[in-house]
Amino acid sequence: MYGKGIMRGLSVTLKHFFQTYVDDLRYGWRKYSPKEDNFEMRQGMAAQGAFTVQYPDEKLAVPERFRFVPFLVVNEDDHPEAPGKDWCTSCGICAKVCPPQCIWIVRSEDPNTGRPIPEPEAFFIDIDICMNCGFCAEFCPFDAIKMDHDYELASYDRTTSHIHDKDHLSKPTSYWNRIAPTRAAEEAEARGGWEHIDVIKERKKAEKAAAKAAKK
């Protein structure tokens, strides 16, 4: 019969339409009451009819692999050896692989010798140009740049607030461990520890040197 699929689709729509009001009568004001935690109930498998997320008071949890504007990983402020130190070595790989070219890096230099120091003096990302592809985080050899979960970045001043500088981009390792615990654990296992890869290498060299000295 011609139009059978259309009628079947409309029947599903009507079913959800009426179930919405039945569900509202069942729970009454409790369904959307801010005093009661009914958000999981309305988002669960047992919910019927249409459901509404009362944004911004209610927010859906984003997946762990959700990606938005990148951020830079730095040590914790209470780190025993290098508090707040950047994991970024300003190698420039992220800027080279960035498709829209929205990353600018200024490498630090020794004021006495003029030689480059493996850490960024300045780091900028234009979030209006960033396409959130994640290439910068994927190609970073030091796990120093990650994709954030913060998607609420709208503002009325796009000329300054939408260009994130190093202070705005820098976030501690605990932040990455909190928003992406599974990925953080996988990366730490691949590096051989929770520290920066250079710190792990230096520690292994020191352990080898100590082992050789002990044998002598």
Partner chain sequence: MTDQVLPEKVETTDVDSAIAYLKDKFPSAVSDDTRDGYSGVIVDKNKLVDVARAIRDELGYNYLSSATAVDYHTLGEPDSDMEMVYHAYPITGGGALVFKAQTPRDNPEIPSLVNVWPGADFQEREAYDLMGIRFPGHPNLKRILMWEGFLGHPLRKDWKEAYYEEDHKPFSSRWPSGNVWRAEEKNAYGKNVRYPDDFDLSRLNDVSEESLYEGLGLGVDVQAIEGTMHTDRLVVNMGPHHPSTHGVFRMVITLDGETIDTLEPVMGYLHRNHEKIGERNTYLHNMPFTDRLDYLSSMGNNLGYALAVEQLMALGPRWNPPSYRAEVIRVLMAELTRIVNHLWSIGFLLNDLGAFFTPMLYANNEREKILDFFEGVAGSRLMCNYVRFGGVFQDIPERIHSVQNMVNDRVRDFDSMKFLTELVSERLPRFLDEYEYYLSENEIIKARCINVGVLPPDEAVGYSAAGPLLRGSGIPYDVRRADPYSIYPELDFDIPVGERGDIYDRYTVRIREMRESLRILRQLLPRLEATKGESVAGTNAHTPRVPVGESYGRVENPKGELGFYVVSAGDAKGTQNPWRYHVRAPSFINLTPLGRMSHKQKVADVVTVLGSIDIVLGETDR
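Starting from the form predicted alone, produce the coordinates for the form predicted in complex with the partner chain.
What follows is just the one chain, with no partners and no other molecules.
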């Protein structure tokens, strides 16, 4: 029969239309209630009907590996030994692997000897160039630069706010541990502790030395 195919199409559209209400009936008011843990159900594999994320009121939390512009990991402000110390040693690997070359690093130098100090004096990322590829975080040997999860960066003026400097980029270790718990734990295991790798190495060295001294 001519027209059967068109009718089929319309019936499917109609089915989808009613599916929304069937879904509403099935879950009732719980569907949009902020209190119920219904989000996974609406965004999951079994979801039928409308599955719109009501953005400002409910946000789709991003998975752990999500990458947006990078940030620098620094010690906590209440860290007992070195509060707020950068994890970055300004080795420059992130600047080298950055495909669009959006990372600028000024290495610190000792004013007296002129020898480099493992700490960046300045660190810039031009987020108008950054392509969110995540190479800097992937190849950083010190776990000092990570990809952020904060995507709400819209602004009215790019000349003042789109070059992120060190103050803007620095975020405490606890932030990284919170947004990527699994990854942070894996990294800590690989390093041998939750501290910066240099601190751990120093400590191990000191322990070894102490053990040696004790042996003697």
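Everything numeric here is computed off the predicted structure, so don't read it as measured data. Throughout, rigid core stands for the largest set of C-alpha atoms superposing within 1.5 Å between the two forms. Numbering follows the first chain given and starts at 1.
Taking the rigid core as fixed, one finds a CA shift for residue 161 smaller than 2 Å between the two forms.
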